[in-house]
Amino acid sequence: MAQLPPAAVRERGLFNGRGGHGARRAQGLDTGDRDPDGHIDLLDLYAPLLAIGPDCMVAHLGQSLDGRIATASGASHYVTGPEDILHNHRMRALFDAVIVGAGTVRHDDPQLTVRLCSGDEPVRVVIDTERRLDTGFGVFGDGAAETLLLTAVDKAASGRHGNAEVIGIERWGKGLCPAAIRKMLTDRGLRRLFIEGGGVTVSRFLEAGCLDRLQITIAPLIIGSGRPGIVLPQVESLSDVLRPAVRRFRFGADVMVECLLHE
């Protein structure tokens, strides 16, 4: 796989972490089997993501050891540690659009902006099939970045939802069609897409075969109940499961596993 020169990655803001080391090493990012000093080279982590090609979709979830992304009430601040949060901000800076589901907005009210590193703001995309979110959430009113609200075609009568543009998408089961979402965003010039949650949204794109890579950061805690991460249709045999090639990185006490789904 072709590797980008350091300058190409540096231009995307990866080496300007606020509060971290502003060079090729990131504070708290380490891996025992890649560097005898216990540190990870940011080029090793991010350059392959830039080299996949102009069209790609990468999803990320943070979960506990027992596969929970939040408690039963939806509390998820913070399952993973600060290194993984910084990683999410860097991913936002590397991609054209960041996508979340309605549940993530409802429970976390995220800004979805680039604040912990330098970089351009991605377009914020919220998937709300039944258009149940009100306009009081920050993404619909703060004006910090262009925002799109994707909803079912029959719910898209009004063209605006707060400051967000409303776009109707065809239904797919209980949600919206992942392939139609990806095509619509690509047609608008948003070709590099980052899905930041939640579990239902990521699972639907994975089931539909739309993801090129899936990142799961596992934190050393056991919740014991609550909201699961990945949920896919039941299989009868282990011969039917996904067995992707993976890359592994240590984020402080957490471990991030990146699944290479479409190389």
Ligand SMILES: NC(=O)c1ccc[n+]([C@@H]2O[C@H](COP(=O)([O-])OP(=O)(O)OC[C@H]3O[C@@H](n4cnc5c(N)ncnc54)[C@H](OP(=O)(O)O)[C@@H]3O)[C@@H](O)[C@H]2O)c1
The other form holds:
Amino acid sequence: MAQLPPAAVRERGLFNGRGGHGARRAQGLDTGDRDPDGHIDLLDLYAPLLAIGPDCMVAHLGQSLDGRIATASGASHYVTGPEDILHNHRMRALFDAVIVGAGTVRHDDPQLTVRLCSGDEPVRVVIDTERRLDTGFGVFGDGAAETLLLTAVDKAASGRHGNAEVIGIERWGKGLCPAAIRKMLTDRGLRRLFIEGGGVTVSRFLEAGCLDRLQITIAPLIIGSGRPGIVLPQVESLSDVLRPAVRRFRFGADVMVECLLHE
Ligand SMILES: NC(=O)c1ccc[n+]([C@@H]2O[C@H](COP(=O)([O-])OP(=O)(O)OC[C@H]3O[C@@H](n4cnc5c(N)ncnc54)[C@H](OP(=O)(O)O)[C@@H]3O)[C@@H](O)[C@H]2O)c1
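Could you give the coordinates for the form predicted together with the named molecule, as opposed to the form predicted alone above?
So here's everything in the complex, that chain up top.
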């Protein structure tokens, strides 16, 4: 996939279907460069992601100016605008698996399928350490795509959770070991991994050094309270913080900042 990124983007169907040229042009997503008018070049955005290598893990969060991804009650529809929602669907189409935490399933009951552009469905992966989610959530019963439920090893006894296959993973602090999750998925042939939230999940993978890229779309709203995006252990000095190289893209009224964590 690394050898011909533009062709790979086309092959994965992002230039066709409901999110195709006409739709993109109508949304102002089809032409121009990253700046300054809010247009994005799809190859400029997506081809480097395909060129990272055969194995990669990219996370995304959409947040307010004050760093919130949802209200305190968990409402997050929608923090960011339609361009960012479309971007999430394109990312699903380009990646082998889409990963979310238990909190996101509990609050959003998301389908995690590719609907706004064409492309293959990614395998859906839900992380729920203590296996608290019941089988009534859509991902466990709708049969729309292959689904994996990752729990602590001691909670994985029965191999199925609704339609989902249950896989036990070793614990790491309060949750599951991010590196073990990445290795298990890669060993199953799921090599391109997209984490779609929420904040706890993305933060754990970032803290564990598992992410190749982190995309944060910032929307011009101030929630003032609610669920945070990235939360990491405290540092004493600003010399101890992450200062990654970044790429920036205008998504309509929002700005997406992509952090290049291993480059
Ligand atoms: N704006 C956005 O981009 C966006 C995206 C997604 C979701 N959301 C919103 O964000 C909220 C949910 O986010 P959240 O941060 O509260 O929760 P979350 O990240 O969706 O889920 C957190 C839970 O997932 C499990 N988990 C995640 N990573 C784990 C790991 N490495 N090991 C073990 N367990 C892991 C844990 O479950 P246990 O505690 O059971 O162990 C943890 O409490 C919802 O309101 C949703 O609507 C917003």
